[in-house]
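There is one chain below, alone, in structure tokens, taken in the form predicted on its own.
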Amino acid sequence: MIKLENINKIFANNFYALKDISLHVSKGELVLLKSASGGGKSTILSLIAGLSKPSSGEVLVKDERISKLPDDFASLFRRQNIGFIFQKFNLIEDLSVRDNIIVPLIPSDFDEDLIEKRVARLLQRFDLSEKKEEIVRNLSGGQQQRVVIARALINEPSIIIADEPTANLDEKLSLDFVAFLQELQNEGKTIVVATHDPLFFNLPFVDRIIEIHKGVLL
């Protein structure tokens, strides 16, 4: 499902964020990328999503060489295949729950009836139906987290990417998120989580932990 082959990512002053990284994630796997802050895990996520390109090497997702795609095509590929769960939520605070959830579908050629059916299904799943028209800045942290997960699923992606998803959550909300993550894995999603939260490292349903240190695969 995901392959990184001999990846190097070099920034200014010849700084290697990633050095000769090769890894793969199979369909349906839940894989953790473990490193300290600044270790390179978020850079790997950005490459998988086509948000950035490697300095050298190849990134393949679903047999598509996304490291070679022009930005417009990479954006389309993302919208069709990948759902994001961000550390800081990245919700649009002045929009409603419903409008935040449909953001990944804009622009798209889905008709309005299909969009509303998807939204209704996700609102019900994450117990947000009564909050559909609520402005998201008025929601609790747990409710906002559920909006983030619903937004990640609205395009029915095969791949879920989560970057430090529990960094801003208390223990209860972190455990709630872990439960949602297991549900997604049971549905056959391919999931990559970048984290240094010890909560994740003994979960029985995690398939693999890939450890990175200063841009090097351990």
Contents of the next structure:
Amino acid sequence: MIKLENINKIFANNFYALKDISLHVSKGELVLLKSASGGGKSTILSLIAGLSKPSSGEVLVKDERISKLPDDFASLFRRQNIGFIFQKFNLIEDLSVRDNIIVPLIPSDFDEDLIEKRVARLLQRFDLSEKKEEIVRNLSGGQQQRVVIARALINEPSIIIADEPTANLDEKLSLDFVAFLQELQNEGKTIVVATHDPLFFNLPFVDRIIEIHKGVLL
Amino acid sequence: MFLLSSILFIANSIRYELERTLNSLPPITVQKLQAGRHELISLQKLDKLLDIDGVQSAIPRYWGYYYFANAGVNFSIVGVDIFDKAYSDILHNLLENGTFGNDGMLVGQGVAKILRENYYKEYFNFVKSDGSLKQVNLAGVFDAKTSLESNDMIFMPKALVQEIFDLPQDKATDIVLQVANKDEIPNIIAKVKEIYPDSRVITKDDMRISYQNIFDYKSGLFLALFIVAIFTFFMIIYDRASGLSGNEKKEIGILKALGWRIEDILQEKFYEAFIISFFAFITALIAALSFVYLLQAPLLRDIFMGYSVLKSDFDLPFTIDFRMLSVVFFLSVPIYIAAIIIPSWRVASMDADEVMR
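May I ask for the structure of the form predicted together with the partner chain now, the form predicted on its own having been displayed?
Below, the chain from earlier opens the complete complex, with every other chain and molecule after it.
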């Protein structure tokens, strides 16, 4: 499903964020990328999502060489296949809950009825129906996190990528997120989570934990 | 945009007024000069002027300036004949029976306003040259669309003008000539000069140059204001075009991360910029129209009124020039859109990861 082959990512001043990384994630697998801050796990997620390109090596997602795709095609591929859950939520703060959830669908030619059906289903699933028209800025952290997950699922992607998803949540909300994650795994989604939150490392439904240290797989 | 539109509206109104004034002027005006100054002209000259080939009519005019000390303004008093074609239409429209009798006057809106403010609602007592008073009744007021020139005017019968200004019966202020063929004007002028060397002959073109000089001086001031407004606008545009704020960049990064292509982002930015700039354009236009034509451009108005402090109040005539509106539109809306699109394109072309970092 996801394959990274001999990936190097070099930033300014010849700083190696990733050094010769190769890894493989199978369909339906839930994989954790574990490292300290600045270890390179977020960079791997960016490469998988096609948000940035490797300095060398190749990234294949669903057999598509995403690292070689032109920018617009990578965006299109991401829209159709990947749901992204960000560490800092990255919601558009002046928009309502509903409008934030449908952001990934706006450039698509989806039927209005279909969009509304999907939104209604997700609002119900994440207990946000009553907050539908609320401006997201006014929501609590837990509610914002649920909006982020709903937004990641609106395109019904087969791959979910989460970057430090519990970094801004308290313990109870973190446990709620873990429950959502298990639901998504049960639905057959392929999930890659970058985290250093100990909460995740003893979960029975996690398939694999990949440790990274200073850009190198351990 | 508001300031820009207001300046253009005012300049346009003055230009419109200038044209209107020029169109109403006679083709040739003959005045007598004595010691280099304008003096009363003898009516005996009428016959000889009429004899000149190409002259259709020669009409004496009786006019002068009356200083109204209470308000510190000059009124222009013009003696008219109700049978005079130039005035008969106005008189018939505004006066009952088409006449103001022997002791009536028709005044411009500016004059009416000043008289009202000084409690002269039905009549006014003019002080004659011998110090005695002459009561003249207010028979009517020009309509609201009165012009810059006629706004401070008072029309009354010729006899009253002669009485108030103590004009001799055999003299007039000047004589206007109507001509059949405009091409003949230089020949007629030469002939008048030949017959009456002490005369000054003023053509419509001379008046046009004179008015144009005043207008050019005024428009120079407007040009300075216009440049300041444009400069300010472009400073804002430059600020917008030179880079997006952190939040705007982050928003573009989020959209890219969520699968928006560059063209999707630019399309969204285009709609956003168009709605903002078009709404601003319409709002500025309505505000400028209200400021100039409803409020009569307070502050800005003083700039172009400066040359005629002795003139009474007047209304800026309402006139819309669609070419001018197009200039304001093309100076604002497309430029603002470009100032949004270009930096957005630069940011959207970067890696989303880089933008969000």
